[in-house]
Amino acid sequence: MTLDIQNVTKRFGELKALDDVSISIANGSLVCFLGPSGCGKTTLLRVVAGLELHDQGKLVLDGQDLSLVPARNRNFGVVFQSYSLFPNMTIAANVAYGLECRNWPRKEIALRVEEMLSLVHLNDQARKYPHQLSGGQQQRIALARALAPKPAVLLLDEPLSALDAKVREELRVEIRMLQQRLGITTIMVTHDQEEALTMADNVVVMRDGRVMQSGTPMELYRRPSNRFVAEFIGWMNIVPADMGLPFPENGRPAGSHPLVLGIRPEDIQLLAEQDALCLLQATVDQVTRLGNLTRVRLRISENGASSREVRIMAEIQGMGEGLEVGMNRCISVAGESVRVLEWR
């Protein structure tokens, strides 16, 4: 079931929390709304789930606008940051609620709810209640609750933000290869970029309610098409386009706005001074060992003027054998790995 935002525009008084979007979200997919806080995120997926109004633009579902349809009527199952969970009733009829609201005939009901708890591995815990369960248990729950009465759209509103880093990292996994495995399509939101870019098959990166950039994370992180999405999605070096560094073959962008340059700390070569492919001196102002990684962050002084100074970081694969502060390396790009940006 495609899922179509066109032109959303949402206000809170003078406070526009949406301006213009539009987004188109493919059957089975798992899309990550993705920004700092305010951006709009959390205001869209509850657009998306009927619980906000929206004052222009329409929600579009296999043909079908939403943008009337009462929340309870849109078949869509909510997860929420904060679980949630009924704590006077057990983890079964948690479950079973929604199902229950729905009319299903009790044996129904107890063969759905028994499938829910098998396919988030808690079919031993059902008799007990929520303040029995870890947080990670509890957002299992929600999860499996949410998707029992068969929804054609799962809404995750940063599900995994409560929990701690162990448990949120192995909730990615199981979360994605649940959705996978269903076939279900996901919008899910998140300030986590780690998140939205190891789970999602499309991310949208949002800013002061708009739009800035959606494609494949991989599109995000190798080809951003402005300067914030390239400094939101992973670390991007910012330096100035005139440093003496290598323009790609697409060359300048149309406009008159400053330029600058974005360099991945990846691709960054850190070679001996009398390298023919040296193309700036930068000194080495920490190294930083991570096992199987080392960070290296630089100082560059063009032509030796302070005025002109730029610090930057490069990733070597393995431990950075050699390398020590205060040392003079020469650096070395690719030109097409170079991200031509605007200033702002």
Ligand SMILES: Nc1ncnc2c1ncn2[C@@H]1O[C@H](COP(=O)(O)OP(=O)(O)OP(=O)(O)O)[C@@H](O)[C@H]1O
Given for the second form:
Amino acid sequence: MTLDIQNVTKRFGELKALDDVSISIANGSLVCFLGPSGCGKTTLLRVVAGLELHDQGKLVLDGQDLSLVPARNRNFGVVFQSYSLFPNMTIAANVAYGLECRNWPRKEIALRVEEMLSLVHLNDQARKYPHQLSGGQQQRIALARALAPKPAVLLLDEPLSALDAKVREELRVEIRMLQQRLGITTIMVTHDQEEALTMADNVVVMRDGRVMQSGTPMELYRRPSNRFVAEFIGWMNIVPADMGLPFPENGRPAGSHPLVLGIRPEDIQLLAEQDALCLLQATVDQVTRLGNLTRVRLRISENGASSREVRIMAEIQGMGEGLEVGMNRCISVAGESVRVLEWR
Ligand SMILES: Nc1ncnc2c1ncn2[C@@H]1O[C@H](COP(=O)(O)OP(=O)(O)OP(=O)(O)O)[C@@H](O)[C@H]1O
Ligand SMILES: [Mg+2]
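Form predicted on its own done, so how does the form predicted in complex with the named molecule look?
Every chain and every other molecule in the complex is listed next, the one we just looked at coming first.
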């Protein structure tokens, strides 16, 4: 199923929770809505699910306008952050619930529940109640329950955020494998960039109800178009555009926002002071040796009328022999690794 979100706006009183949001979600793909708290991720998911009515714009599922389809007829499977299983029903009854609502025949329900429980590797838990399961197990049941009625689209709102780090990592892999195996179009909300980068085919970065950029994890990391995305995904050094670094003309955003340059820490080379490739002089402020990798914090000072100071982080392979706090180094960077960014 292909889902098109077209120019969707949603207001709560004065607040624009969604501001002209357009996203196209390809059949069978997993898309993450990523952004800080309050940026509108849950609101957008609820609009898609039909649990919240938008003020403007359109939702189109495989060519069909969803505006007139009420939530219960959209056939979307939803999993929320908090465990939303019915506490007074067994695991099997929880998974069967949506099928009973849809008047599936008894025999088929029993078969489907069995199939779903084995999909999430919890057949042996069918007779238990939710409180007898761990958080991770409960979320897997919530997933089985959402998938049981063969939904057109799967919607997940921070399904892993209440779990501890190890379970979260296991479930990331499990959900992604399951999603790919079933080929089900899926939207997952998260504020965890690592989760988005490891799981998604496409990531939509949001801020204040607006889409800042969307693309594959690789595109967002290598070719962010603005400062917000650059700094939200990984670490990005931000340098004023007139400090003497090569300014790539291609890839310059067309908008009217002021521009800065972005350089990833791993793209910076540190050279001896007199090196011919020297672009900027800098002073080493801090050296953190992590074994295979060394993080170096540097300070670029400019003694002009403006006397600016810019802080830079470089990551170099290995133990960084000979690097000491206080020494002067030369910064060099290949032109193609410098990214022109909109300041916003
Ligand atoms: N029912 C509501 N009534 C009024 N304002 C709301 C309502 N629901 C959400 N908001 C506001 O809309 C904005 C977006 O909220 P939303 O829950 O979509 O954010 P979010 O990105 O999911 O954040 P989080 O990561 O904290 O879950 C927030 O400012 C929130 O306070
Ligand atoms: Mg939310």
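Since this is a predicted model, take the numbers as computed values, not measurements. Positions refer to the first chain, counted from 1.
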Discussion item. Between the two rigid parts that describe the motion between these two forms, do residue 274 and residue 336 belong to the same one?
Written reply: yes
